[in-house]
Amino acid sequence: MLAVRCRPSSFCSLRRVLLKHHVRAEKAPTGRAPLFHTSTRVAKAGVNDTLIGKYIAVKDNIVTADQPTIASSRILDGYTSPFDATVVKQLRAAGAAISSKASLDEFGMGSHSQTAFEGAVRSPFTRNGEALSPGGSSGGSAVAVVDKSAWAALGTDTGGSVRLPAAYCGVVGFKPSYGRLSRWGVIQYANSLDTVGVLAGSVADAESVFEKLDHHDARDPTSLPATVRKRLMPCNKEKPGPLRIGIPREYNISELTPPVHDTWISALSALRSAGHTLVPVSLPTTRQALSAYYVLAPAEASSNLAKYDGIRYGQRTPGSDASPAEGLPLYAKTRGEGFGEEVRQRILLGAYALSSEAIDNYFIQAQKVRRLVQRDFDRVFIARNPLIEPTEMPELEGVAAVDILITPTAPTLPPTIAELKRQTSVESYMLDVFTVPASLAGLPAISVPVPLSPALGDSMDKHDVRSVGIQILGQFGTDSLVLHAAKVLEGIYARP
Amino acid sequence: MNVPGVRFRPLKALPALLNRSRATPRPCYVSKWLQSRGLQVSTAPPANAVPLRKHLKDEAKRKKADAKGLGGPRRDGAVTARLQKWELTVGIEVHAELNTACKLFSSATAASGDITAVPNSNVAAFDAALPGSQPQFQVATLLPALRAAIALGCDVQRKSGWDRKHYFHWDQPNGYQITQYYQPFAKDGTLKLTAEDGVPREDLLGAHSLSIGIKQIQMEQDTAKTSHHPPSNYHIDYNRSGHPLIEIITLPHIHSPQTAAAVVRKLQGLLKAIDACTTGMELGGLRADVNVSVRQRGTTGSLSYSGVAGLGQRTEIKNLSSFKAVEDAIVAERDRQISVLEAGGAIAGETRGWSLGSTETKRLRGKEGEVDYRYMPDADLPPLFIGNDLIDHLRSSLPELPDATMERVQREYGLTEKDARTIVALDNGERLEFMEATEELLQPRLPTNDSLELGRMAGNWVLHEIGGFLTANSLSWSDLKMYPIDLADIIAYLARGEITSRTAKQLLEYANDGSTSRGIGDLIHDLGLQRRPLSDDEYTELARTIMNENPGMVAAIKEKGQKGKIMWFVGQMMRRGEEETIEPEKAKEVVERILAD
């Protein structure tokens, strides 16, 4: 047996750095001090374990028993969970130290990590002196990896919340298949979509964290049981060889900016030069997927966030909630003051989508679109979807079938904070168009940073991110194949 | 008492299917932490609880009035005329707390019936809706629900689902209740009632029984318990939060308040008998909502509920917590609706409330105030699949239902319907078991009697003799010290004429006063309690004494030939003689012989 103990003293300065970047220090509740020391027993066989002594930042919507978890919301101000999330427990058991709780968009609702109660997350990158968006909602986790205050970070991805900040911060962001990592202890936003993901400096690092967490958890009723995991095994053992890479036509949209477009094309050509096959494919419901997502996610959010009433925990507006003045409904004051603007907006949208007058036209339609999106993917992947009965499987595209799909993660480079402020909600929702389909179908997806071409790179501010997130998608359960393809892509651009 | 053999077996041994996964956090964590928020209440007895005894008494009174043809309380001519014109239709939703070891979606102890439990002590993370917690369906909670569905003759659905019903209330920690809205687990059952269940004769329409359709049964979570501390403080106890309930929804097949109460009473009895449910209405384990509408007889209304068409506009009365409340609330609401309609008004589809002792229902909220529950499938919970093998197993191991037991007791033991009903209902079935054991022990003791005779004897003693003994001494059934073998001995000695019935009653007292551990045979022998028959001379002497005292009667027989008066002398002898020592045949023989001299 080997005991690992990290001394807390050496991290004091680091803590200040962390707080500066991800959490506004003055709003940091006491007790938020990251607990670095960890005492973990590791079996002898695990001495060479990759996570021992590694610092891992955890998104603040994943509960930890030793530090507050507030999901960057005022309504949970001061809340410390009585238990650790399963993924946190697994990290601790593997010898890792939880270095900090990383800020997010309140409850994960946003794409730029600007709506946190404790203050916006600042990207380390700037463009002509102007601050850039770090991406969201796992912006704090991405920044922690960029500034090396954490070796890797856990995020959550509901519609792109791990992949988008990874793309905007130039790191790797991996969203596994839905159900592979436990959600016990993950504060729900849209629970049929929420997935724990990993942000890291390299695909190998992200993979090593993923492997530690990839186990069935009886506490999460949506965790894939051992029987299904066994069925996934054949996909995992796929021998690396030339890949059949699909390029979805529908992803070549008018909103795609030239740097992203050119980098996507150059990555694809490089892969073809390396002996892989490119295949154009069609995913016709891509556009509708975004609309479906923005019906389903708020609908589930309106339900999942109904528990925040200020009674058992968190923030409560003083006075009587039972008989509020001004004829307001129950909890109106507490919830009105506890939630930020974006959260309130999504709760209202979701409540409407589920109301008896609208459910047929919104929620039910969106569920149908979700099924169509899944069928789109099932038609193009060679690997069969293990969750679907073989009889219900759509006809395979034949010659057009592929191992993986490669797309940009986002249509643009990170916008500046100033540009964001001029955007409407719909314009900002638009950013999720490439990430949402994989979320709806529960597929594994990873964003790998691909450097801009020298010509493009030279023309840009050297403080800019200077890379484009390229997304690799695979069939449900083919997480290993997706990680393998990501390493292939990463390898092409690795400096000798 | 040193008696070999029969001690009653423990009733309804529940197969404790404790399917406890190692769910964290342990309930006490949450409890400590809830208590640190000051969410603690002092347990108060449930409001409106009517003691069971009082219930039974009221029920008996009502039945008596019913039997006299009054058909219910305060029914004067005007009311009768009204009811001849208007027809009442009622549907009921009964919420019953299931008898389970743990909650529906957490491994916390389900002890809501246990009023001694410290408030907020049986609470898992999910029961308090802690951020990041998820439901874990506890398979064992399905068993009592399935027993109820089978007992009510429902089609158990192979696949059912879980849905969230959203509304804000402080007793609802998640902001929604998990229920089975779109796909309930059981559909299409029936409940059969007879006059003995309390159905008025006019509802039976000459038939022996009445069938009420069960539309569906669904599983769902109970809410937390709140207590109001005026003006505006509420204390919340989450021990009940997440306790499994079944909601049983009847079709609108009920046409009188008494039948409605009978349905709820019968459901309670049934659920208890199959161990689906342990606490009844008196402890808040069962609550009922009723839907009430009226229409003029001979007309059809324009509305239909649950596929039953032609009904009038209905209102719903929520949260009735006693049989009496069910009956009284329906009477009040029926009368209100008729008055409104007769005055030319219209009934609004609304939710109304009723408090015990009032004469009117009160409007709680109208259509416009109705909550849109925004039912949504719970994405965390996979569908529930129930296999036929499980249903078959439960069906074959289902305890006998009360109606079947009653029928069997009448058939096998020769008891009257009334006695059978009583013995089945009393003391949780323990009297029935005692009687059955006694009858079995009587068979070798009285081999010439048939089992119906033995059953009647045993039933008579268990119900009436032991019952009388307990009442006379202000004891309850659990105070009884004797065993079935003691009672069998007493009955056998008595039936063989070896003891008198007075002695038999005396033995009942000896066997229960705790003063002796001797068996009945030993007691009779040691105390000299055997019946001693009179000798021929003693008969003659007694007869002569009486004749000497009544020369007129002797003359009437001898001179006028009034043979009938012989029996008068037999009667006198039996009265004079020591109890049960005079056998009438022998006495008649002796009297005739003397008179013939």
Contents of the next structure:
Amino acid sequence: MLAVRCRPSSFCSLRRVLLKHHVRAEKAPTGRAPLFHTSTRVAKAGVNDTLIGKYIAVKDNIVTADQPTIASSRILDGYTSPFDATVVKQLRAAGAAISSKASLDEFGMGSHSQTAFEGAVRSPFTRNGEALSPGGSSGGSAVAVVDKSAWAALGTDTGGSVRLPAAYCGVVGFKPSYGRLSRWGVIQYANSLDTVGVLAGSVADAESVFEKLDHHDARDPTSLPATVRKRLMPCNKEKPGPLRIGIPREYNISELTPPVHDTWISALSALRSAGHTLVPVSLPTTRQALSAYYVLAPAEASSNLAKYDGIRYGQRTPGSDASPAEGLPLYAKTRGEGFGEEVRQRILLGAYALSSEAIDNYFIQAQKVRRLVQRDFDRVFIARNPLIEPTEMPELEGVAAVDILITPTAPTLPPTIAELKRQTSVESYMLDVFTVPASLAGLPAISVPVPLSPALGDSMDKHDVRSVGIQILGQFGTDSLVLHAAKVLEGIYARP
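Alright, leaving the form predicted together with the partner chain aside, put up the form predicted alone.
The following holds one chain only.
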């Protein structure tokens, strides 16, 4: 395994692109070309060498031993991990080059990648001269794929943080089933939801990265063990022949804008014309899923981020930050200055949800809603949930049972940054309404860009994004089926 030094001329050109979009590149002393910390290996006979030499960006909440990892937060500024995350080790072992650390919403908390300590991520797309949201929290990873500074990128998906930026940047974003990829070395936001995901220019590219990372990791207690993976094998196959595609009634909401709605209908019509069957289904708890998510995720975040106090972990504010006159703890000033506004808000929400007076009415109720969301999905999929005993499975909806579900990834096209500034927190959270249910249930889901109709595309700014993210969901463990369905959808629009 060797470190590869890029030629200064080629690196400087790439580095300018990286820094332009706030993709973190390693700083170097004046007059010296920075290094890309990469690994190479010679492919052996018969070895799948798909990733050898490929540049892959890594979201800045996934630790790397040779580049800083700060999760886009002031409180971790300058931190470099002594080890690589498991997924990073796996990429290096496969011959991939870790090209850069991609910026994100601080600690992964946000939907637009605008809360990073080092500055907001800028989308390569504009509308009437105004910058668009790149989506979040893995916005830097999506931009790295769009501008070709990386062949693929790793992100993390807690409630849609891979799929939403993929939709807003016109790339593929895949969130595997919970536990399939190791989280060891990922800076935690919400442990029961965080999932390492892949962003790439095509479904095949995303699949090739996923296959290299899909292994049990004994260091991660949430990683699916070999016994469970063996149970996944029967449902982890591509389905020959036509698919039964579910269309959830509850996803046809009033907030769904005409361009997204029309593209969704167009994609469904194209699939039906290709011989697949469309089946209306009902997921009644969808309406409560978003509210449950914004109780559970902040609650877990408040617990996970308690360690960043400047004493055990994180930077400490210079000087004495004790405030005995105000009755505040030693680390109050450090945490107040180290965390951004969105992170502070979610910590407060989470701390309240876990408090003795609120836990029964909020946290416990949200957990019950989460279970109902899971049961809704189990009721409509033909494949059985391998984590649940057959006697505990709900009855199938008869003829309504389906292989996959297809929905929009987001209810709108990417908003402009100016529009974001006028949104309330609740309006911003609403953009996760279609992605959160799969996260609560731990299901595999992928966002595939589907081009806008020619009529709509011609009426838009030529620098605007030209596609809508269409989301495909499957039963737990049916990742291969979801990827197969994504290739089918992608292939329809790739035809001349």
